[in-house]
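Given as structure tokens, the chain that follows is alone and in the form predicted on its own.
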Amino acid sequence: MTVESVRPRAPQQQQTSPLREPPLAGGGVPLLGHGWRLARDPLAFMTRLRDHGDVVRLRLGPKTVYAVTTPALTGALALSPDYKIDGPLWESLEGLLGKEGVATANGPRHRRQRRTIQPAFRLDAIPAYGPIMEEEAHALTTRWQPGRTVDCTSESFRVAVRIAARCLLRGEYMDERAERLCLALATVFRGMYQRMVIPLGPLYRLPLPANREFNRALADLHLLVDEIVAERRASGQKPDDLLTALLEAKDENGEPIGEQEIHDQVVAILTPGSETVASTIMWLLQVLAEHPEHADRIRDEVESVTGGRPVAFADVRKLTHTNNVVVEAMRLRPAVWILTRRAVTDTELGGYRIPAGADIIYSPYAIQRDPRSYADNLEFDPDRWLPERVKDVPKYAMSPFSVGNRKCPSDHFSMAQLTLITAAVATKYRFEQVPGSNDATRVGITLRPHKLLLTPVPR
């Protein structure tokens, strides 16, 4: 299965009735609106919204926000020019991502930036990264010692950051920085999520301990990026990588792009990508421990493909079940569980009136667990992605890399490394959770296990 292979349902009849006002969700409180419920139990809250309708009004502090709950409408939202990247999520991320990087830019700037970075992620460019992905995946299994506890958070971040840095930035210096990135991102994303759901503005500027911790972590992330760019400039080297492409990129007038845009672009490469890939690796390790029968099937599949040699990048396309395990893990525990857009004009969505400037919110987590789209929706079932069954999944019910002009450019890059890492670790080890491990879902801007601790057991 590929994540783009789900088929669309038959199109619905075009709305001919007058546009309606979306229903207002119950349970809001003065001042905070629904923000307290979104902060208290966000996954359950977003999941239950489907019971109120296809589009539902929420109050986050003083703001009215529109929640979209169906696959078809999330696809329409992503593809329509009536909406842009903006809203509570992106406002909360602005301190990290800035305003000039590909993650947050809109319009001509975004199109130019995608043209700059897209060659690094073309399908025919990915095999060149294969040796690095292989080396890092097998180094992970070599570093782990049988019977010794593995901290899955730090290990997942280390491998995700090292692959991104070595493939895209040609960085051989990322061990210590990977640990810094891991710790700082956990603090920053937790604080940014709080600022998104409870937008209290000036209160976050008070010199409170949590605010000081957040500001220190954010400053260290930006310092880390400045160190990477400065070291490349000082080296005088111009390897054929994404960082060189950024340093030599031109703007719409043919002038070199500014330092802030370079900075924001490197942030966009290292931080959201590393965070989402690392979170997915954590969940894959949890899956291997919780579902040993699928770990055994991965091991058998790899051995049938490789004949007993170490799994290689060239084997990835043949590892059907391994790939399906990755996709199913992303369905049930998507790293990016909430997304927002902003209407740029008066428009409509599903027959509901959406005013210009309105913020729209939707949850891939809720969409991908909807029983209307998936039989046994809460069951871990990688075989649902086999060709004979995937046709039953509605289009846009599984879009972990988004769609349209905001589709993640690194989708094939990410899937290749996730499949290779899963194959490498499952072939060498079985995994057991140890006392003190907590695989409950920790909600921030992304989803991670709270504290996943595993013991590798040799096969």
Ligand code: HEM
Contents of the next structure:
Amino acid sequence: MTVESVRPRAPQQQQTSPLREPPLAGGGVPLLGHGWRLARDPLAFMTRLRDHGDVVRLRLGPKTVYAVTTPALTGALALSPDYKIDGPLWESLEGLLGKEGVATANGPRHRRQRRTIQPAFRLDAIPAYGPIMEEEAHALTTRWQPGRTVDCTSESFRVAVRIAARCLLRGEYMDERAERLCLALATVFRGMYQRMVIPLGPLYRLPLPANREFNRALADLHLLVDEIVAERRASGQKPDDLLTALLEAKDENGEPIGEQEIHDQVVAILTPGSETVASTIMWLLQVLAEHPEHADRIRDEVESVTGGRPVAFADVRKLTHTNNVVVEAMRLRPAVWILTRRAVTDTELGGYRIPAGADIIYSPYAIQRDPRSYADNLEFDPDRWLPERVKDVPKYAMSPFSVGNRKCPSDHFSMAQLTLITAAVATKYRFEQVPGSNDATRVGITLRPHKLLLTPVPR
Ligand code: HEM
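Hand over the structure of the form predicted in complex with protoporphyrin IX containing FE (HEM); the form predicted on its own is what we had up.
What follows is the entire complex, opening with the chain shown before.
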């Protein structure tokens, strides 16, 4: 039932136009429409859209795109079968990373692929990853030296890739390959975002140094994935992990899935898994430096739980404040700041007509900072997630992992490692930004600080 269907409408309107056309957002300019604003300052642009309506039309060059601006309607969009994963964001990702992985597939193939990967991410599967997460979290605190500047971008990427690769694709070879994956993914993500917002087509094929670097990194990423698959097969081993599940998966007809799909699946899991976690770790380190009072509370909480021994995976569920700091950091700086869908049929949202084929966008960043959902919306206040206050948060106003059939499979996996890393580093060090550090938000495929440089100061 649509909103319109329960509200009386003027008889004439009912005959000719049962649903309303969403209002056009203000601020468009001839030819480029809203594109220039979206390109110039996407976060501010997306944040102001709700002032124009719950669903608004945007003109991006010749194209009309719909933006959804309320928590309830983003939930309705994500849960409705009338929309699929598609649109410019996904098309450009597919072109570079493959068409057959779970992040870009739709329909029966997507359902089958989710069934294959889901067991590796189930809540009861996560404790098996505990020892690796602990090892990697504590390795950071021993690698970092008091007084020596930490480049948070490379360090966060490194630990995120290592945890994803070691936990999900296991194998000795991973330690050295994780480093290569790190380098390749950092370059690929930078180039992908550029290709998405400045689609210069053939110019990216010119033999310029930046294009060559991008192509080399992309080729190495695909080569690495081939090596990982080949080595697992050659080993003859079948540990109980995600890679084995992918290698043994069957298609809808009960036949083994093709090589391309195996390859694309590994890419589709490693790529979202590393960039998102790495960006979130960078923001958590920034938070520890900017809010020493919360860093101190984390240290006190960890010590009261551990009695002074190194924090362990099994402690994570008792670290309430640490967890709230992670959630609050994700609220204000969600790694995934924009999401898109495409309507598969003529449909509606909030009483507005959405035509088949329309692209729809929404921004978790805008939703999670909206003063209509959060008191003191821009304040960093982890206590808003305490049980007595969390009930004030409207439904779908905090969904950094999304909801519905495309919900991130890795919410438990990610929260466990983020909480453990935050606890481990905050217990050992305080952090200070050093000259040359720039923690302004850099908008790319994810949001992260431009260049966060911190000095660890022993506690
Ligand atoms: C999908 C966020 C970590 C694998 C998604 C989506 C979001 C998201 C919002 C849904 C996209 C949509 O609705 O269109 C995050 C955040 C993370 C994180 C905030 C960490 C802070 C990870 C990790 C992995 C992973 C660690 C794997 C190791 C995936 C996959 C999908 C996905 C495979 C596609 C699911 C599908 O389409 O069925 N993620 N993610 N993510 N994520 Fe994550």
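No experiment lies behind these values; they were computed from the predicted model shown. What we label the rigid core is the largest C-alpha set whose atoms superpose within 1.5 Å from one form to the other. Positions refer to the first chain, counted from 1.
Once both forms are fitted on their core, a CA shift of 2 Å or more is seen for L208 between the two forms. With the core held fixed, T347 shows a CA shift below 2 Å between the two forms. Core-superposed comparison between the two forms: CA of A184 displaced by 2 Å or more.
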